[in-house]
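Only one chain comes next, encoded as structure tokens, the form predicted alone.
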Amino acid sequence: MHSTLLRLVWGLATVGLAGWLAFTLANPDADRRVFQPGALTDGHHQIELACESCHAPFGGVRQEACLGCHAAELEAALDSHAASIFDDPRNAADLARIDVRACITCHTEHRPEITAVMGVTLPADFCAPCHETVADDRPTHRGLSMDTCASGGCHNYHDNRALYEDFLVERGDGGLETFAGALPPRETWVSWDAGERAPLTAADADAPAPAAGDRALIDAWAGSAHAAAGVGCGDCHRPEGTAWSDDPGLSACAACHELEPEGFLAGRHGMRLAAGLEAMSPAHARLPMRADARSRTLGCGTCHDAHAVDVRPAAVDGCLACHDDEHSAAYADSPHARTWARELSGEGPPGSGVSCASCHLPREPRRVAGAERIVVEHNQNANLRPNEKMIRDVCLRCHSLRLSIDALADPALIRRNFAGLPARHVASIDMALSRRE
């Protein structure tokens, strides 16, 4: 009798637990962290509850899921180790030792104890299968161990645009120079063609009460680029005759500015929305954030005042309103901040100031609607991992290649927001030049 009761209780508990687990797994709003074998990396922890973003049921991590987010980035980087290279049958023996065509070979999740910076887990001899004889051709590499290949300022597996030998030789002659430079003027591109519209004034505001009675709000809009382009309150808050919304959100902005939301959704600020989760907030971040910003939710209006439409506050104030890590906190006393202050005061020419956005939301050329334009990349991670990505598009506008490489390889200098000179020297340029002598 006792054993029968025990079996009944055990069976009911098992069925109940299985039902709860099945419900939790199937419910996208449930907390699924119970299924996680370990913490996720800094790059993915925001979407830890959207398991299906990466995993196929009982099928592991899908390669297509990785490429769905990162394929465009790899293409833009002219991926120096593209999977197509390794489809050559002559590489079959190397692939048998380490299949570098699969992202999860290097980018291991749920294993924090063996995960290095940037969410990468590399075998110490990762480069050896293909490059074990490199010292025979390059005397500069004799005595170097294979686990130093990816050291700061040396080699990046995917994006080597600022570190490959020809580029080092072309731009590496010189010292630690800094010179006056400027970013190219950004160009606003609007995807929605509303035809010719007359500029609007405060008298044309079509907002209902109580917004219509907020004179500061109406006056800010009346002096904005939106009003000058004939975009009224209802175009954003009541699109296509829908009910009025006080917070129209990302979709209203994307109706005209589709490039910026694309980048936003691809980066850390918007990746939760892209995965079908609630918007990112500083409370979700692992970097130190301001305590008074924890409850904010991130969208276009978090950094941009949609009524004043002045992008300059977003370039610094929008970032420092949330970020409180050492690098961010040191910006105010940095050489970069002084150039930004000079530009804002009119002492420096347009584009000469270096804001947070100058480096982390860079202006880049892109072909849009059949024309070459300068647009702002709103994926703040696009040129940050690894940080040498920003050398070509950002650093070299004001600094020598040698200074740029050394500075980005100095963690202490990065924490000080580049106040001072690098404390170490990366020998990659010297190595490249010595081969050409």
Given for the second form:
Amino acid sequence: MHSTLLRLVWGLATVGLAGWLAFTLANPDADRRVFQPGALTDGHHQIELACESCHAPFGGVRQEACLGCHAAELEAALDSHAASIFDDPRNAADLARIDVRACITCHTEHRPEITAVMGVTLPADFCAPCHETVADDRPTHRGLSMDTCASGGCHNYHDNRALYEDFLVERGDGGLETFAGALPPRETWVSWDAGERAPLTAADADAPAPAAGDRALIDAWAGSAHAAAGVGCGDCHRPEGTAWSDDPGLSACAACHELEPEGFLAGRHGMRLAAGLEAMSPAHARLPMRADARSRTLGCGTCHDAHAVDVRPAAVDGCLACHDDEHSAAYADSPHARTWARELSGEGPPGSGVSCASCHLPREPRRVAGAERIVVEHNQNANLRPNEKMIRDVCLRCHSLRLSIDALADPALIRRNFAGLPARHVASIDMALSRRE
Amino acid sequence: MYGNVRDSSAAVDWAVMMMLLVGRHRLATAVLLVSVLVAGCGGGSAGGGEPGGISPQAMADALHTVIEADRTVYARHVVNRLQDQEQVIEASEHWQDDRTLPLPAQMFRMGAELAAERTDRFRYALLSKWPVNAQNAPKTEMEAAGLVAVAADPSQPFYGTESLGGVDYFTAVYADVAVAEACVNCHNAHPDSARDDFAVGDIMGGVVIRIPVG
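Same protein, the form predicted in complex with its partner chain this time rather than the form predicted alone?
Now the full complex is given, and it begins with the chain already shown.
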């Protein structure tokens, strides 16, 4: 009797648990973290509830899922180890040891205990299987251990555009100079021609009450580039005959600003939206954030005031309103911050100031619809994986290559937000130059 | 795999299909060449395969004819002319950065990679016993033997079979000759080059073509 009851309870509990698990698994809105074998990397934890972003049901992780988000940057990086290089059957023996064609060979998810920088889950000497004998051809490499190739500031696996030998030789002269350079000019790039519409004034504001009564808001807009370009309240708040919304979403901005949302949605700020989840918030962040920012959510308007349309506050104040890690907190007293203050006050010429955005959301020359444009890369992480990505388009505009490489390889200096000179020296330039003597 | 192309009309169909599949001028030409070759043989063996089929060897030879022709044209009429004779633009390794012409070897590899994206019926590579890029040194026994053989007698291709990653391949190696000044000037001066004494007409390496068989 007693044991029958126990069996019944056990059976019911089992069925109930199985049912609950099945329901949770099948329901995209449920909290499915219960199925996670281990925490995700810093680059993916934002979308941990969107399992389908990476997993095919019963099919594992598809290579196309990785490439869907990362292919374009790999191509732009002139990927030194593109999978297409290795498809040749002559590499069969190497591939049997390490199949470098699949992203997940080196970047296994849910394994925090073995995950290193850049989400690499192989031991740090992963170059060895194919490049063990490098010192035979390059005496400069004698005595170097294979776990320093990619961690020492000399090489990256994918992106070596600022590190390859000829690049080092060409720009390797001199010491740790800084000179008065300039970042690319600011340029607004929208999908329609300036001058298409007549400018608007405060009298043209077509907002309903109570917004209509907010004088400060209306005046800010009337003085902005939006009003000057003929963009009125309804264009954003009531696009194409929809009901008035006090808080227009990304799509309202994207209607004219086509390029920026793409980067935003690809970065850590916007990737939750891209995966169909609710917007990213400092509350979900792993980096230290200000306590008073926890309830904020990330959209265009988080950093940009659409009524004032001055992009400069977004470049520092926008970031520091949430970010509260050592590097961010050290910005205020950094040499870069001084250049930014001078540019804002008019003492320094346009482009001479270095804000957070200068490095993390940089203005980049790009070809758009056949024309050379300056576009802001709104993927805040594009320049950070790995950080040598910022050398070419940002650092070198004012610093020598030597200083740039050394500084980016010095974590303590990065934490101090580049106050002072690098304590580390990366020998790559010296090695490259010595081979040409 | 290649033995089942039984008659010339099937071979032509197959060639047209390949053209559509591959969509690339030079490969299509190569495949057409193979089919014409087979048609011309009137059902006979074209180099040791099954009667009536395109043998891997005939296919490799045809592919090589086109690859080598394109490679020579690029080296002579693009790189050598523009870089060494008219001195208009250089060919350099970092051609995207330098806004220059891709090196002949890079041109070769880009073509090989694009072809491999579109078909797995064959794969080709440019290798050498004296490479600039250490990854272009021979890796398999067949490659090593082939490069030695064609360096000794460039008029004769080297043929063999090998098993790589569980797949059997027919492997052919053809001599790669320094057809222009540009070849030797660049290789001899390159800091990574294993040799600095190449002369025009020398064998600099070999083209390896692999065709999965069986």
